[in-house]
Amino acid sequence: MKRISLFFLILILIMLLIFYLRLFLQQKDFMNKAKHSNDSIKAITYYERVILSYIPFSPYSREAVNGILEKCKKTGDDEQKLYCYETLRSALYQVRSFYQPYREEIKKLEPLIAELKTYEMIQWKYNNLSEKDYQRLYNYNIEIMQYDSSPSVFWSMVSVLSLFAWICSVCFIILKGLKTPINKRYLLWGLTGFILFFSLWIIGLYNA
């Protein structure tokens, strides 16, 4: 049994390592394309893909964030600058898991985006707005961006763990409870575990 467990543990580690290397090489490829692209929009898209392929401890993720910021600063057009900052912010939020990478960068981006959006709203000819409305609109934009609609970390963890637990309960029922002859004690334990963890999984999903 120990040998089987060790085998599966090594197998999982190897698969994780292969998956990590694949993403690392993918990031490297996108970085090269971004650096050699003469088109700013294409370069930003490649930098965005590097960020979306985020893996911990990879230097390419930070390099891609800096690459997009550099492109944002260079552009003189407010519309493109807004697109640039929003692309970066969106990409960073998309790689959030149980923690948020580059949280400080997001905090720096939000006032810049709010400012650009506010001026865009004022300058739009169909809006009857002026500079007097700036602060009200800015507060409105920053409030929307800083609204935290992320799922509960606690209930997300409960959902994941209870999912794993009820799957294990089913395996336990099949492997131990449904032997010939049927082991009623294991079957009862398995069913109890399944009902308990399945219910917890549903509650976790609802509250997350």
Partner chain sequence: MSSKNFPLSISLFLIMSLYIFSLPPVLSTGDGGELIAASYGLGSPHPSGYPLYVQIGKIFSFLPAGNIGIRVELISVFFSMLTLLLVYSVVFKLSGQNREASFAAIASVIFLALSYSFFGQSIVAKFYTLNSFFVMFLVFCGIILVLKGYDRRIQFIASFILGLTLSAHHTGFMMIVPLGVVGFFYCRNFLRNLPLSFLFFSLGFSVNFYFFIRDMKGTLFSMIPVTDLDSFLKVFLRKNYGAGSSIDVTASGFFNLYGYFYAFKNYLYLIEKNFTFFSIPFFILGVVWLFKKSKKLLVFVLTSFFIYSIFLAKLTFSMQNPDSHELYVIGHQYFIPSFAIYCGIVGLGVYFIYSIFEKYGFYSLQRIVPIIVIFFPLLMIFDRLTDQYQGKNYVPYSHTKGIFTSLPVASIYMTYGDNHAFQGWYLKLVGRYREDICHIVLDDYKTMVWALHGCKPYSLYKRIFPEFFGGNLIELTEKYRYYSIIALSEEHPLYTVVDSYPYFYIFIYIGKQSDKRDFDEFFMERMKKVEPFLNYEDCLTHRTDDVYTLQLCNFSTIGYISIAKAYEKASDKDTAEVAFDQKLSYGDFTAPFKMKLKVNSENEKYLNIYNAVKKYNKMNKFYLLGKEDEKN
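Note that the rigid core is defined as the largest set of C-alphas that superpose within 1.5 Å between two forms. All values reported here derive from a predicted model rather than from experimental measurement. Numbering follows the first chain given and starts at 1. First, how it differs from the form predicted together with the partner chain.
- Annotation for residue 65: C-alpha shift under 2 angstroms between these two forms, rigid core superposed.
- Here residue 27 does not count as shifted, since its C-alpha moves by less than 2 Å between these two forms after the core is aligned.
What I would like now is the form predicted together with the partner chain, since the data block earlier showed the form predicted alone; can you produce it?
Chain only, nothing else included.
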């Protein structure tokens, strides 16, 4: 059992190390390209790819966020500005884990995006909307953006880890408890673990 656990641990560790290496090389490559690109849309794409290759504490990620923000400020065209802000917001959402990196940036971006979208809707000449509709449309846009339908991080973690734990409990019951003759102590431990984690799994799934 110990050997198997150690094996899994080493496998995951090595996998993560290689994964981090790939992401780091990717970040470095795209950061270079972003810095040397004269086309602002392309530069934004490269910065976005740096963020999508997110590594915690990597200086490249922060640099890319700032790089995109700088490009957004310089862009005069509203549609390109919207693309720029939306790209940054979306990239940051795509790298969220059990925590949201750069949460403050997202908070700042959302009103800007809602504002741009509202203007775009009003200026879209086929819509028959006017400045009077501004506040109403702005509210609709910001509400959609602030509505988060993703499951709760805490309960998701509880449920998925409990699933893993009750599967292990069943294996423990079989391998350790149901030896010949039956080992009652292990069986009891296994059963307790199973009932506990199975219940937690159900509760977690419901609350997530």
